[in-house]
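What follows is a single chain, given as structure tokens, in the form predicted on its own.
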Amino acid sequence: MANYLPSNLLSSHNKTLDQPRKDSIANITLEYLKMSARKGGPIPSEYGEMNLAMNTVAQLHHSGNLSHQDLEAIRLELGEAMTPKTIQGFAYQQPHGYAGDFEIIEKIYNNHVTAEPHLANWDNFFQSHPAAQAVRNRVSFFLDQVWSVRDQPGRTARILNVASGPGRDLHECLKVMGPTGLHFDCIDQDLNAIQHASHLCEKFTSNISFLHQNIFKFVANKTYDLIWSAGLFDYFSDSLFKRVIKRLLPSLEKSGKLVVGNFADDNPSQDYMEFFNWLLHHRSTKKLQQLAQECGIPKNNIQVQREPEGVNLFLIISAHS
């Protein structure tokens, strides 16, 4: 399939193209995707072309030149590649009722590739994406945050993990650091996620409390040195984002911090993620700072950091100046 798609397939000025040209671009892209599906998905030398195809579909859709029905038809042309047999298909079909569920995140953490040879290329393509690597980078970022609060004079450090998902970051943290001096309260609204995380972290049960709760109803009965939420807030509108921040702030220790992950608005995997219907509120550093300030947080108490891939942003709110 080399050079099947011209590199200038769809310019940034696509709105100036006439309709026949737009239809032609859509048809070329559809034929490319169908051909890729027939041969079992892209191999590494074809990742650039596949990403271009995904970018093209997104631009046509966002500009109103590809209807939702047309987009659905394109997805269906990929056949088994859009079923739960692949990671992208699992996200698209949403067997747990939402994209980015605990199984997807666990598969990303573990660099999972399906055992079915005719579909493995799709999972390899998925795992090659910057967004997938950014998710894997959350573990070391989480470890750094826990290290920074671990040594509390005369008591156990308390950490609240909001939307704790598969518990992989928690497991790796305790495996590396050991359980001494740490206790985690983990909230998730998905009971399946809690069951998975409980089994994964069974060696550390005395250090973890799992709470099957919705964050909008959660009422803390203690304060925390660290409140961590890696993958929840980019599902929220701005108003919900601020509502939950305000709900969590009173639960911080005087020297504590709240750390919230959010995919960056320059995420190079965004078009691909949207192709299989993983929809997020991507935000910039400036936007995260703005939302925090609108919650009444002083500017000096706000930081935004990136993991090494540069795709996941982390809003860090300190309880003290």
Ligand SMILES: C[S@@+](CC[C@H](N)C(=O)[O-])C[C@H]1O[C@@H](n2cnc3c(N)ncnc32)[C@H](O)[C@@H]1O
Contents of the next structure:
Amino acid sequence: MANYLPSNLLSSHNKTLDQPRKDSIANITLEYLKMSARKGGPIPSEYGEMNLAMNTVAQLHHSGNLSHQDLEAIRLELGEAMTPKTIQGFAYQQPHGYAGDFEIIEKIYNNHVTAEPHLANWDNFFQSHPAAQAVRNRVSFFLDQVWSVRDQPGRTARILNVASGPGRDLHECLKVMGPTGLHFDCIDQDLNAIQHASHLCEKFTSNISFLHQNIFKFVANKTYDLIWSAGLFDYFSDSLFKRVIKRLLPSLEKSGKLVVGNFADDNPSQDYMEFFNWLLHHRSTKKLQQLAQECGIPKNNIQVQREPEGVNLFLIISAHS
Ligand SMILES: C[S@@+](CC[C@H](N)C(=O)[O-])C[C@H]1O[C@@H](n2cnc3c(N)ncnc32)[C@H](O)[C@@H]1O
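Having looked at the form predicted on its own, could you now put up the form predicted in complex with this ligand?
Whole complex next, starting from this chain.
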């Protein structure tokens, strides 16, 4: 399959392309995807070409040269590769009824690859993507944040985990750091996520309270040293983003911090994610700073950091500078 796609495919299409040229680029790409699906998905030496195909599909779609129906037809051509038997198909079909559910995030953390040999290449391809690595990198970022608030003089540190999902980051954190001096309140709107996380973290039940709640209705009855939320704010429009930040700020301790994850707008996996309809509000460092300032937070209290893959940004708001 090597060099099946011309390497200049992407640069050669734009809005001014004539219809036959557009059709031919779309057809070459579709034929490539069908051929790859027949062979069981891309092997590592074909990842470059598969990514080129994904970039091409996205650009044709964004420029209006590939309709929504055409895109759906291409997805259908991939057959089983777009069913929940693969991670990309799981994301596409959303068996839990919403994007980014706890089960898919857990599959990413666990580097899961299907046991069905004819589909395994697709999962390996998915797990090789920078976005998947960025999700796995959240764990150590979370650990660093918890570590930084751990030693509260004379009391337990209080941490609020908003949209706690599978609880994998929490589990790893408690396993590595030990539970002494830490208490977590975890909110999630999905009862299945809460049940999964409670089971996973059952050794640490006295350090965790799970709350089955929607963040839009949550009213805190205490203050927190750390409020953490990863994998939630990139589903929010700018106005929702600010609404939730403003809702959480009064629950910060005087020396506390609010840490909010958001995928960066230069995420190299963006086109691939769009192929299986995992749509996020990607944001730049500048945009995150701007949104925080629009919530009334002074510039000096705002920082943005990245995990090592550079894909998952973290907006860090300190209650005091
Ligand atoms: C992508 S997962 C992130 C899980 C976890 N924070 C992590 O990074 O591993 C998103 C989670 O957000 C939860 N969620 C989505 N909207 C929510 C809301 N309005 N209130 C509370 N939880 C929500 C979902 O149920 C899901 O478990």
